[in-house]
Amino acid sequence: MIYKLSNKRIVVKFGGSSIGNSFKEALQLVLKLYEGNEVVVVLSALKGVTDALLYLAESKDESTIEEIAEKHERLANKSGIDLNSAEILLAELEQVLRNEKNFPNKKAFIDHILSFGERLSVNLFVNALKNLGIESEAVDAFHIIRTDNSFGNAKVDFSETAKRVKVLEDLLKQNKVPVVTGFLGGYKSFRTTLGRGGSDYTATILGSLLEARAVLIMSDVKGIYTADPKIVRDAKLLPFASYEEVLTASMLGMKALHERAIEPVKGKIPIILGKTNNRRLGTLISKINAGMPILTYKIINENFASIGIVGVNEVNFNAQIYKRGRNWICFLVRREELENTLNAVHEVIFQ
């Protein structure tokens, strides 16, 4: 497997839990990567903020703005960060909330409200990097990632987006670290979002267009496991996983990576998943696989769920087959039996 290693560009994405619970460790990782590399950072909103903003858009309850402000203020105070520019964003949020009539539909209004989560986290991170002596600049993905008007789950226009990444290239040439809002895009003068978990997608889009050496996806888990380690007690960490099997697993419900994140870098750029706390890298996604099946699950409705097994065509297990494809199979189970069945299937496969 040969990758273009002459390029020293690295894109690193931090999830909301990473920023909220491991803010110092995230900064230290960027500092370490910055030694001899060109680094682009992609950020999610702080954990819980996207849900709070969604509630705000639906309810118009302005007390929610104060709760969001306090969450960012606590982190800023803990980290010795100036919050002046965040106050401007919060004032803008109040104005947008009172002007829903300016948007073409409810979904467009909601996307604009949701954008404040990433914009606020980027503001914090840039100020923190500057405090550490790293020249950094906030970059709103609205100006770079162009999409269609499918508000809430927008499709990226790669040709238009490619024309705009020069903004990032110019910052890198100035030895700066661009910190980009994940999850967000733009259609004409309106803000769009790429679907929940879309910051992973942002990172691989930018990694592809910048021809990065690697894309790092950092979160509160170490990598991809043979099953959800929060449910399956004997789940094993996968050191390697192929693009194809991760794409399939994501489509069947795996939460470790956004299902659209593979396509931009497939066959070209490795993705490395890791845990921000202690800077532990776990799974390399490339052309290599570890030869270990991946179990996934997805809630279908209030009564049923599906269990997917990627990397096998047959499993000796007594359950109704729901769907199947090349090198994967899905079983149908009742929701109340999901956890027990996941553990049982995992035991059958890895006994």
Given for the second form:
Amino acid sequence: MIYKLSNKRIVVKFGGSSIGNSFKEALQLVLKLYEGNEVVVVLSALKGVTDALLYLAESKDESTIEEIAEKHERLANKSGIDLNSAEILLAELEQVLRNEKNFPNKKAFIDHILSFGERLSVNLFVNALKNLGIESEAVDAFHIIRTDNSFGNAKVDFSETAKRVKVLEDLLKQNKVPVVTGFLGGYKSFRTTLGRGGSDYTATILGSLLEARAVLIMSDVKGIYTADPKIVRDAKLLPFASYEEVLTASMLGMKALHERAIEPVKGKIPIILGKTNNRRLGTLISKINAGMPILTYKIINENFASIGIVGVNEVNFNAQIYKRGRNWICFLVRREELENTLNAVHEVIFQ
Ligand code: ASP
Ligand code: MG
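After the form predicted alone, can we look at the form predicted in complex with aspartic acid?
Everything in the complex follows now, all chains and molecules, and the chain you saw is the first one.
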């Protein structure tokens, strides 16, 4: 089901694992949203590509470029997309790889190499939209999201970025769908990245500056669960969660949303998490509380992990409390006991 949204501007982000094999479902959602709204799309790199580029930057093993090329080629062939401009990008990647000496440091070089992941996926997606008769334009976030020079985890300069979102507004006025590279930023003439998983953050930065009605974060899971559903069999989907709760859960290790993604929209714009496949919307993040605890975990080192519980400040079982806040607690477990303890705690809380 697609929620009916009254305001016309929507930012929708697609994660790499939900577009890695096919654009079909993502394109259908964009088409649906485009019927009555102004739509800005934010894309991640295809699944596995950022990791491959990271390996490439370290190893300089050029066969990796071929693997990346093939991955995009398969998708392009499947969707009847023209690959010309992607080939230009791949040739550029090869050039940059041979010129590390032009960068101020290794991290700046790595960020430039990583940028090709999102630039390639955006390139294909724009072509796919054009094939469907939708006017669309690739937007390289390098020109819009301006940052400091903390390569690998850059800090956003919001006032400079605010001046530059006009580019997107102009495209929207022309009824075009801007497709923006997630995760990427720019510092002077250098490329930066916003931290792994940073495309969520790109989406909420743009949502906030464009005063969007909502930011949709579409991935391969439906939304936020009472615990990681890959570990806890009985985890339940949360239809609602508050900005505060999600912020705390992210801080305590929850991976459903990038840690910094809440901050730009907090208290102002709802985030809706959904699954690209079937276009199911799962969790609304707004001022409304989950009304249920959220269980999280974080690996601390090879021996220990921490388990967080958001939405409580006491537990009625024996636990070595590690840290606590007004509305959460956190305790330590041995790593080999993590999965069992998560399941056991979940059972106790939701019995
Ligand atoms: N492609 C980047 C990553 O894999 C950013 C993202 O997917 O959000 O971390
Ligand atoms: Mg993610």
